[in-house]
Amino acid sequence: MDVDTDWEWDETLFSGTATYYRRGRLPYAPGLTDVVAEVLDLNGRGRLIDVGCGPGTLALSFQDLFSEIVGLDPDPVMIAVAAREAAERGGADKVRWVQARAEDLPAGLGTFTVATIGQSFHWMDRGLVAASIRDMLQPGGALVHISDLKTERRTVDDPAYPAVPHVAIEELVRNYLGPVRRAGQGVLQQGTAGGEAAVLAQAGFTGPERRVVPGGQLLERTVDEVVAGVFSMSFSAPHLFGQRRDEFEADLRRRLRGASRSGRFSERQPSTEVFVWRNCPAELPC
């Protein structure tokens, strides 16, 4: 495990967060599906596995690009929320939801054309998972690593409403949970690991091909949406506050109302960064 040598994964990592994702998390940039379809020349056939699928955000956005999709996540509530969302969208017959850790792969799931990981690779035993995924991909298949672009400017010029007070929110979380970032039953003294490129190259993938799907759209956020966003995060998951959960939420709402009389905030849609890694045996040009 290479997240933090003093931290071990446990099943409470995202406990209680699933129901907050849809309302609280910012969406991936518009056009993500089109970019992935273009880069991989997708035609509605093939199999996709979305590893660490959460409530199905990526898996369901790609459902028209594959004949079969598997979403895998260790959290049972994430799987339940994903299945409910699939039923609402009319795609339940195409998607299979599997409750398991990425470290359990291949888990008898067969081979796939494409694997996706969206902002969850850092929670995994990355070397083990990367090797397992490569073995599960068909020759010439692709692993697509997707995340918000972290390096762009996110401030809003001439906003209609005040900006979301992220610094104040982070300070409030620390006041309740302590100065070191929480993660499940443990803490991350040194944060999550980076260096995904080296891990994937060592596992035998070639690439990557990088694309940026532009964001920048001005989003309007309500107090309820900002609160949901806070409770959707591993480091401020509802269970971490214990008996002080309601107290924390009341305090958070007071601070948000103090930051915006209208109860609305302006926030910039992040761009989405896409890295495509290929499973290319020596005898197969990619």
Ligand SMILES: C[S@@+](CC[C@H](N)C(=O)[O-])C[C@H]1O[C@@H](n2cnc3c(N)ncnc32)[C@H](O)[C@@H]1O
Second form
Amino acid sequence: MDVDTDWEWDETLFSGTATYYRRGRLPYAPGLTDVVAEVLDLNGRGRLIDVGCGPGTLALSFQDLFSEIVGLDPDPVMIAVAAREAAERGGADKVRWVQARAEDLPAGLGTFTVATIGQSFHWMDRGLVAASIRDMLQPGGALVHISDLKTERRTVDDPAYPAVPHVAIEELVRNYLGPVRRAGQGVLQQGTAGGEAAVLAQAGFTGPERRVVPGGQLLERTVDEVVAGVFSMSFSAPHLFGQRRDEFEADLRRRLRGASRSGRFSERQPSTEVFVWRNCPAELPC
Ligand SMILES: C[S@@+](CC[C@H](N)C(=O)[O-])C[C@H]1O[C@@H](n2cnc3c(N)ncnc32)[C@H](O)[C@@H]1O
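Show the form predicted together with the named molecule, please, the one above being the form predicted alone.
In what comes next, the whole complex appears, and the chain from above leads the way.
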């Protein structure tokens, strides 16, 4: 694991976050699937594996673009939420959900045309996982790394509602959980690791081709959605508050009400950053 040398992954990392995820997290930029479909020339055939799939965010948005999809995640509730959502949307027969860590790949799952990783690679033993995924991709296949664009300003000047008070929320979380970022049963002194490009190049991938899917739209957020957003994050997952969970939630809601009398906030839709890495064997240059 290369996140932080003193930190060890454990299965509580996203414990209790799954039920808050869809309600609380901001969506990827509209247009993401179109951009990926265009770059990869997707046609409804082929197999996709979404690694660290969470509640199926990416796997389900690409549902119409592949003939078969596998979503893999170690958190049992994430997998259950994803499966329920797939059943509600229809087409669940072509999606399979696997509860496992990416480090367990290939796990007998076969070969794939495309692998997606959305905001989860930093939790993995990245060198090991990149090598496994490359072995599982067909020649000419692609690994698509997807995340919110981190360099944008998140707050908005909107006359309708105040901005989500992120700084005050972070301070409140620190008051309850301490100054160092929590992650599962441990802490991340150095934060999560960057430098994906070097890891993926080292594993033999070619690229990347970078695309930014523009966001920027004004989103309206309720107190419930902001609270769900906080509980959806690994560093403020419900289990971390122990017996003070309800006290924390009441405190958070009080502060949010204090910041917006209407109980509504404005937030900017983040842009989505996409890196496409190709598996180009020497005998089949891409
Ligand atoms: C921030 S969520 C991202 C979910 C989804 N991919 C998305 O884009 O919305 C991170 C996910 O990574 C999963 N995860 C953490 N460590 C993992 C590992 N070692 N192998 C596979 N998935 C992992 C977590 O369980 C969680 O569901």
